[in-house]
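Here's a solo chain for you in structure tokens, the form predicted in complex with the DNA.
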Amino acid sequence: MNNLLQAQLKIVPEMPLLLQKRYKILMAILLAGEIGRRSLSELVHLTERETRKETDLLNQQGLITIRSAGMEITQEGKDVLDTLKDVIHEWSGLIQLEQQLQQTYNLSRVIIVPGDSEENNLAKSLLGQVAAKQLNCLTQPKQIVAVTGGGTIASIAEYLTQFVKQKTLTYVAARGGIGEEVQLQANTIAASFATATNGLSRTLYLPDHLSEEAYNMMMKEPVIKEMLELYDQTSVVIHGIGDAMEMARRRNSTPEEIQTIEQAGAVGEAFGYYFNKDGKAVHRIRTVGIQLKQLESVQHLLAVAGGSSKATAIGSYLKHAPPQTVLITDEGAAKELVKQNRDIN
């Protein structure tokens, strides 16, 4: 059966391009609801003319309706989209990519969504959807889920209601508040996850970054201690992977610290650890939150990060990521990852 697919690919190699392009457009129309040609073309990064050509085609095929108020997907379009979901995966070679990454980094699983979430909102939204779905698969009722901050993780919230069934999960913030937007902090995200799924949440209202003295003191506080003990009971951690420099900036690190981090060759960040390109932790922030060692005993780790420019950061973290990690990323990052690996060898 797979043989047949490969034969088709061999004899009509331009097929994946066409398929993906139209899939992207159709998906965009589905997600955007009623949308015009120009807005659409911006969304899918195609010229207005090309979008027009393709939408005309899709219209002719009865997959979309196209009235003077805008374009909308038809039921048939939705059906086609649904049927094609898996094929897209196969035709795009994403499955091979997934296997490749899973093996090179020794991970539990890799899921790649088509597109590049940096350029494309669709990919971003797919990333969130898939993450939500995975979260549902990996959790049992009443378990504890630790979540970190960042835009990618935050965006998962809107798909949770749809994909996560009633399980009364408890969401705990995996780290304290860092100097960034409230919407992107672990605290807020844990709370929003809880709201979306009718679950509970426990939050850490502490600055992420503390002086040694204050840190030690706080660790003795019963409220904090109790919270930290939750980390040992955590079943699933869902976290992002950040670019080192960007995280340092968002944390409002001092110029000296930034310099230290930079000189150490840090490229990626996760859980307060900065990793260089070989995956070694070269710098650590005395962070309040889940610790690297604790991660190893967690059942499932859901690493969600996409965008081609984040590839280096992702790679650096994955080098020593626990083997029970499930990576959810996008085509852009994945391709960049294997490219970088190729260049090394």
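Positions refer to the first chain, counted from 1. Remember, it's a predicted structure, so these values are computed and weren't measured experimentally. The term rigid core refers to the most C-alpha atoms you can superpose between the two forms while keeping them within 1.5 Å. First, how it differs from the form predicted on its own.
- This chain moves as two rigid pieces, and the smaller piece turns through 22° between the two forms.
For comparison with the form predicted in complex with the DNA, please write out the form predicted on its own.
Excluded here are partners and other molecules; the one chain stands alone.
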């Protein structure tokens, strides 16, 4: 922090909180595209009276426009957001959190968005937006991108058109998904990513649970061999991290399997593998999909997960995550991760 800024804070100590509040309002309007005052109040957790006061000021400054249909951010408002993002990040202490988690888990990078996505839809939207930006930064034209299922990964699609340039990427489902909700399946998400970016997609319609005999037979099928070859050529993997028991129930696991997972001490899940608190894979679903050993040769891994209650699950996977992993999470999960690590030490 430079001397001028330190002097300003001595005279106006409330400046960081006020600036963060208005920054948050501008960001919410940007993400919403067009939004009414009442909806904005709920999104940023302010009273309607306070929201009116702040948006009137932003309107006077030419940062937003207010119409009967709702409020929209102006180009000047977008420029202000872009200019202030690093300052806001520093004042909120998120830079220090990012560095701490990066070192703790030996990751390529950690990006933390403000808020808790379990309590605030704005934080959830920011996760999707930042993930879309990172995907654009990490990919080259005509590369292959593997995607897993889940609500957090599905939310990225709406930002891809805005942030991912025309690269003719091929999106492949990182696993089958019959049995899960259709909109949360990797197949559906890969197709939606391709549609948003004018790319291509390859799907894998197989049950999550296969018997050993069925699995061995499937592995001989030409279409499966072709998918496995695509996994070996994948440049970027985008994946979520789930709570172990929640994922087991979502997959309609048998009571016996749920008991096995629970008794093994599993707390987190990714790629069909269940991890305990120490990061050890204690259970695996027998299914066709990208395997943990294949992740080691992937150029970039983009892990997207947030919510304070998911911190234990996120931490369990991160202890196993390859060093080329970029973690995108929210403030709620990040602070809880740091707290848990402090308690252990």
